[in-house]
Each structure stands twice: as C-alpha cells, then as structure tokens.
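First, one chain by itself: the form predicted on its own, in structure tokens.
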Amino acid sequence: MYKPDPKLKHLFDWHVESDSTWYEQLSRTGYHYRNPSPLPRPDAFRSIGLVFFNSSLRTRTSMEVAAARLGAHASTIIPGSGVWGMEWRDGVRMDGQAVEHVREAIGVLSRYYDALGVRLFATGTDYALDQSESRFKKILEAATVPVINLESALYHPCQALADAATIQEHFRDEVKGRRFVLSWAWHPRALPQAVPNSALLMASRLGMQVTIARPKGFELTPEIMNLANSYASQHGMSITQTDDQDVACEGADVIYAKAWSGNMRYDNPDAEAVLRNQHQNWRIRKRHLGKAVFLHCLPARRGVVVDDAVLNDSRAIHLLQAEFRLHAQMAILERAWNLL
C-alpha cells in the first residue's frame, strides 16, 4: 500500500491521508468559496507543471485558474502534443515509439516547478497494472517535488474534495445520515472507475447512507468496497447495492450520476460492451428526484447519462459543484506548497 512521504505532500488519495488532514482540506475549501478573490499572496509565487497524459476540461482550467489566485504560474504539459512520448517500462530498449523515459521527464520537471500535477487514466487493458496504480506510484518515485493527483487508475482526489464541499455546503454541513445514491448510468464507451471509486468513499467517509444502484456485472472491486465500508461503519452506517434503479432513487437526498466500465473489460472487453448496451435505459430521469439534488462530475452526457429535464431544474447543482473545484484546488495547493 502506497505511504505518503513526510516531507514531500503527495496527494495521491485522500484515503492515504488522516481525518484531520480530510476535514482541514474540506474547510479550507469552503473558505476559499466564501472568499472567492483573494489577492495573491507575496509568499505564494511559485509554479505547477500540469502533466494531462489525458483530456480535461475543469480539472485543467480549475487548476491552472487556482494557481493564478494564490500568486502562482502554472504550465500545462501534453505527453504525445508537442512534448516527447514517454516510455513507463523499465529494464527495456527504448527503440520504439517513446523518446524520454518517465523517471528523467519527472526528474527534470521537478527541477524547474515546486509542484507537479498529473493525470493518468486506467489502462482498461491491464486489470493487475491499474489496480496497484504502478505507473502513477512510478510518478511518485522519480519527483522531488509535491505531486497531486488529477485523477488516476482509481481515484480522483480533486473531484472527492470538491463533491464532498459542496453537499456540506448545500445541506449547511447536516450532512451524517442523509442517503446519498450513487448511481451507474449507461455510456456508449467503457470508462474508468475513479470518479466513482472516489465519489463512494467520499460519501461513505462523511457518514451519509449510501446506496450504489447498478446493474449485474457493474459492481465496483472489492478493495473499493471494503474501504468505503470501513468508513460507513465507524459512523454507524452501511452501504447497500441494488439492479433497481427506481428503488434505488426513492427517498434519495443526494443522486450522483456517473457510468463507469465492468471490471470483464479487462478479459473480455466485446462481452462487456455487449453487456453494457443491453442497459441503455439506465439514466437519470425527473421522475428519480423527488427531493433529491443531483450531481455530476461532468462532461455529462444529455439524453444518455441524465434527461435534459434533470439538468436544467433546479435541484441539479452540478454547476456548483463544478465551481467548487476552484477552490478545493486552491486547498490543494495550499496545502501542497505549505501556505495554509
């Protein structure tokens, strides 16, 4: 199991990280949301080098805007775009497609940032290679700097941080014992676990009663789920999975959407696809919200993931939740850069 450095703050899942760590980062979110324009601070110049082996939209610009807010330059690196492609093996001929080894381009963009940000998606392709996050821990070795995690084979910290802000925020920090519904929904492509690997420990971890609604064949790993389970029972609370999405939604105070892939990908991937078709109705609908809020990481899906009807009421905050990324990256970086 991955061990934070002492003297380098890694953030790589805040399930590594204390409870005082977890609700420090969570209150200093809501502060920066309250405060939403500091000025820079003169201690704070500093610089990120933001390392996307793949696409982003508010995770790059939240984080490019929060290192703006604290004083701070940051620079967005694409591996493959402009940027030399990098080989993660060890021990081999690099005689192929990649140039620059991981070790040497991490070790060099620590010379030159006080902070690294990555993201590295699962590979979907190897099950034992993404569920002991190798290559991301690879990343952890080789920098001398803090590096946070912008989401990887199996958490998106950002996104917990941000997600659990905002529900303390909507429900004025009443937050233990409501139930919180995670939700599968269909896509057209097998994506990765992490958004709901993550959005499940967050939940379980503030003491909500979570249900996961999901059709057969869907369910998350089992270290997801003890892990998430250890945090239910030290509130009192438990954690219930359901093929029935309707029941599932029924006195829901929180609905969180997301698809996410069948762990047969990896074997069998045209089995899983044929699977995964055979649910396309499994989307969120008006007739699901009842008194509940909805959220979504985004990019969402309309007409597939959630119903127009969803999105544009009022009880969809996903907007919000979106902005909170702001600032759980300026906590983030705070915290990174030892300025809290």
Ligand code: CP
The other form holds:
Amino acid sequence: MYKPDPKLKHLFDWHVESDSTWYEQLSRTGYHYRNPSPLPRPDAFRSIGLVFFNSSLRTRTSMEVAAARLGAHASTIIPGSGVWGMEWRDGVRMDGQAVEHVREAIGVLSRYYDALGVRLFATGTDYALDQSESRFKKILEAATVPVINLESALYHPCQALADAATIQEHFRDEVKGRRFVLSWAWHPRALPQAVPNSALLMASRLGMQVTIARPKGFELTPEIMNLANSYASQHGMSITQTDDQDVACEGADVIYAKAWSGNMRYDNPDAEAVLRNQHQNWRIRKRHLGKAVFLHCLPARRGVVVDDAVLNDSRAIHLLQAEFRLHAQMAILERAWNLL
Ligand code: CP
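Structure of the form predicted in complex with phosphoric acid mono(formamide)ester (CP), please, following the form predicted on its own?
To see the whole picture, the full complex is given below, headed by that same chain.
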C-alpha cells in the first residue's frame, strides 16, 4: 500500500492519513463553510496546476475558486486538448500519438507550480493497473510538489471530505450511529468505483451504521470492504450488505446513491453490461426517502439514478454537498501549503 512522503503533503487518500489529520481537515472545512468570504491570505500567494485527464465540472471549478479565495492562482491543464498527449508506459519507444512522457510533464509542472491536482480515472480495462493505482503513483514519484488526488482509480478524497462535512453540518455533529445507506443505481455506462469506495470509507470512519445496497455482481472489492470494516469495528460496528434496495432504505438517515460497474467488466465487459441492464429499476424514488436526506456526488442523471421528485425535495442536500467541495478544498490547499 502507498505510504505518503512525510516531507510533501500529498493527498492520495484519507486512509493513509491519521485520524488527527482527517478530523483536523473536517474541522477546517466546517470553518470555511461558516466563514465563506475570507480575505486572501498573503502567505497563500502560491499556484496550483490542475491536470485533468478526465472531465469535470465541480472538481475543476471548485478547485479554481478555492485557490482564488485563498489568494492563490490556479490553472487547468487538459492533456490532449491544447496540451501534448502523454505516455504512461515506461521503457517504450514513443513513436505513437503521445508526444511526451508523464514523468517529464509532471517534473516540468512541478517547477512552475507549488502544488498539482490530478484527476485520473480507472482504465476500466486493466484490473491490476487500476487496483495498484500505479499510474497515480507514477505521478507522485515524478512530482516534487504536493499532489492532490482529484479522483483516481480507487479514491476521491476531495469528495469524501466534502461528504463528511455535509453530514456533520446537517446532523449538527451527531453523526455516530446514524444509518447510512450507500445505494447502487443503474447507469447506461460502466462507471468507476472511486466515489462509492470513498463514501463507504468516509461513513464507516465517522462511525455511521453503514448498509450497502447493490445487486449481486456489483460488490466493491474485498480490499475496500476490509478497510471499511476495520473502521466500522473501531466503533463496534460492521458493514451490512443487501440486494434489496427497499429494505436497505427503511429507517435510513442518509441515502447516498451512486452508479458503479461490476468487477466482471475487466474480464467480460459484455456480460457486465448485460447484468447491469437487468437492474434498470435500481434508482432512488420518493418512497425510499422516509426521514433520510439524499446525497449524490453529481453529476446525476435524473430519472435514471434518482427521480426528479427526490432531487426536488428539501431532503435532497446534494447542492449543499457540492458547495462543501469548495470549503473542503480550501482546507486541503491550506494543508498542502502548510498554512494551517
Ligand atoms: N463529484 C465530482 O467530482 O464532480 P465532477 O466530476 O463534476 O468534478
């Protein structure tokens, strides 16, 4: 498992960070929510380069604004779109489309910026590559400034911190023991597992009573389940799983919906699609809400993942959740730059 370089305040994922760092960052996120218009800090006159190998609305814009609110500069770099396409493999003769190696690109950007943010989704085709996070780790090796994970193959720590802060704010810090349902939802595309992984780890670390609702074949990986169960056991709990979405949502305090693909996509993507398409009825409906609040990391397809009636209900706090991305990332930048 990746061990952070203590000299550089990378953010790879919270599970490699201490409880004190996690709760300090959570507290600082709440501070920024309650103090939304800070004066730019003279000591934050820094720059961050945001490298997006995959698309984004929230992460990109909230990072740009988070930097600006601190008095820092952010610029966005999209490899292959006005920026040279990059090679990932080591030891290959680069006579194809890629113009420069990611090792040079990240090395160069490290000399211009005081931090880098990188979004790099799972390949969805190479299980070993995705599970080892070896592409993201290559970036960490090449960088000489702090790197913030803006969603990698397995983790979305910026989302997780915002999610935790949203839950804490909503329940006025009385979070432990509340029922958190992570519900799979159907989607026409095979989506990665970084968000459900991070949501599961976040809720179990907070001591919530976690249930995963998902059809058979859409289990999260054993490594993530083991990690989540170890957090749960620290609170005297365990993670429960069911393939009955209605039963799972009964009595929930939080329903967190997310579509993700089954791991069979790596060996047999056609079979994964067939299986996934058998569960098109898996979406959050008004009847599921009860007393629960609804969360989704967004983007969410209305009528596919969740009904309009849910998103239009006052118990849907997904926009507050999205707002918390900004506050969380201000805290993350402060940590990266030793401003706390
Ligand atoms: N939730 C999230 O990361 O949104 P974007 O993909 O728009 O950045």
